[in-house]
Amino acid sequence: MIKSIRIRDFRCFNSVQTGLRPLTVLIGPNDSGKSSFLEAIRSVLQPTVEFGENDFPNRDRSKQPTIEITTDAGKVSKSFDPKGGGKPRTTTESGALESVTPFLFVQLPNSGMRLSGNIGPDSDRAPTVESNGGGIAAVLDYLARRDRDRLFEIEAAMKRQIANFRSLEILRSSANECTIKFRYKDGTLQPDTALSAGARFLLFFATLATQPNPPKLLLIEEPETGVHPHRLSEIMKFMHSLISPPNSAGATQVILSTHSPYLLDYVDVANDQVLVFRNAESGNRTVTPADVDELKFHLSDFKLGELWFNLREEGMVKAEGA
């Protein structure tokens, strides 16, 4: 797990540096720097590739963006060499990458991503689902051929959102392909391409949360996309099921940002991580943790997406000097 995190000269951060938890949720405007924040992690997750135009400060390249984390087993750090013919200056204590990698980081197409794909050969590892929603035809087909009991539990998340729905088609269409469908109430066969976006998006997550072989560190940009707000109350179980996983898989970490207020109400104030990111005057984007203990005061009468939505990011944040 990502313990901690330092930026410093990297796209509008000057200096940052807070910590994180097993569940961490950014807030704040547009153009405040939660995408950059997701961007520099996984930035330093992939040491080998260099810095690009945009990850210096106003494409100023006499900075030097520099990157750390602190994880369970140590620290990882990439930073600019100007001396390295642009190449990145890379430093990896023993164990620390791999205690964050595989990682993911999701990025949906807002139209909904395909449910149909190559399953690839046979295997005893289970595949699993790519950052832009793909891979969830070989995901499932692995499922229905190999662990049924999980393909169940898909199935009981997607009735509980869907009230028609009753099962899911997996058809091949040849030995290399197969696509999804959903089969209703009433006998009737969906494809892919009747079904909205915010369907396909469910079930995206439930089998992102039910895999066999999760990452052990997921990134996601705006969850609630195409998604109906009552709908969003599944979709932190999903993620708060992979950071306490009920089998036998090991624990994700899960950073995500959002602008809904819905979400955040499903947020565990006492262990989950809120960051604040605010546009400085100066131009600098800062990020703050939430006033937990002030915001659980006022817990009792109102939900933290309505403290949010009404204080704005300034009051879910110690005033300075207090």
Contents of the next structure:
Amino acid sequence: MIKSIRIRDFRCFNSVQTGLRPLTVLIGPNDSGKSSFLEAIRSVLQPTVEFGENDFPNRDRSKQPTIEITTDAGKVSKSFDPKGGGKPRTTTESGALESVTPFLFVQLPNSGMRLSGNIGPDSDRAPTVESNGGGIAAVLDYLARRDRDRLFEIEAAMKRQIANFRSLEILRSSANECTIKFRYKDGTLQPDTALSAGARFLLFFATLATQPNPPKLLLIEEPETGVHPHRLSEIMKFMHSLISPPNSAGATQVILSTHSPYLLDYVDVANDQVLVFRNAESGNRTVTPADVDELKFHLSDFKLGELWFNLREEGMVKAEGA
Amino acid sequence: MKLLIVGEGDRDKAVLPHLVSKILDREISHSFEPWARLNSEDVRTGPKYVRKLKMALIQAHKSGATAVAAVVDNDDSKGARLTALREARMLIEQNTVGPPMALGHADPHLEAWLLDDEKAVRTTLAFATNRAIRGVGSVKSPKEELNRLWEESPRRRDNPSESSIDMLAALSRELSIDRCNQSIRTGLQDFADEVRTRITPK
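Please move on to the form predicted together with its partner chain, as the form predicted alone is already shown.
Below: every chain and molecule of the assembly, starting with the one above.
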């Protein structure tokens, strides 16, 4: 698990340092640095990948972007080395990278995800969901044959959220291809291409959270995309089950950004972490943990999302000097 | 003193600070918040107006305000909103010590308060002094009437790019509560009394 991160001269950040929890939620207005924060983590977990033009503040290549994460197994850092011919300078303590990889970085496409697809050769090792939705067909096919309890868990989640949903039909269309269809209570079958983007996202999240080999770290931008507000509780249930898996799977650390007060309603303030991103007057971006003590005090009257919507970012953190 | 003023939106944000300042007969420092938007249907969180006022109190605390002045439009609620708000205030005051809250309702909406001062309307809209202005009690919609007057006014011709919000703010600066003959009917008098008795600095 990533316990803390330090970012200097990377994209919109001058200097940021913050701790992270098993579930961390990033909130803030547009252009306040949430995506850059997730990109910083992705960048340091891919130590050999060079910094791109946009990674330098104001594209100023005299700056030296530096990102350092501390995991429960040690530190991983990556910085720009002006003498390195563009190659980043990286330092990895033994086991540090392995403790947070494999990781998944998900940006949901507005059009939804394709569920059906290639299932690859059969193997005793369960396949995994990929960031673009690839692998869902392979995971579902594997579960249908090898681990039906998990498949029933996924179907139960879908039944809770989609009216008239009865079951998943996982059909081999060729030796290497699998087609996913929804069967409804009236017996009709819908292929994945006929499903709404939201329905496909729900299946993506359900499969992601229930698969036998989840990633060790999930970075996700705006999981509310395309999902009805009433279904966001289920999305957050998936996130909480990832960090505290009910079955034998390893725990996944989740770091997500959101613009949805409805989603924030389902954050457990006592155990999860909310990081508030703001644009300072200087143009710098700041990252501040939410003021848990005060928010907890108001939670008998309000949902967390209501506090955020009405008090805005400034109201979620301790006043300066307080 | 610093006040938190709570109202329906941009129009109230432009108008209410001037009116409260006139009622208190002093310059005020203030911040403005629209009425809280609450999405929770969870019954444990309590009645809607209690929660809206509680949110205003949190906002007042956060902004350093020492008093709250809040106004709702009556629209077609027949006074039910103001009654609910006053009951909510009573409940809150029974259980907590907080900043004073002055409550008001604009019947049917804020433009009724403004249209009621015919002299201020003439002056603001640059009409001749003998221009007839229909009294607020004789028009169906004060909002539509004020908008109609503005559209045909010399002010509009002189400042075609001015927004209606800016016009309303200018009108509120001209308004004198003493000239508002229908202030009991429109709710302005009630609000002014509340502001004076509850939040006038001792």
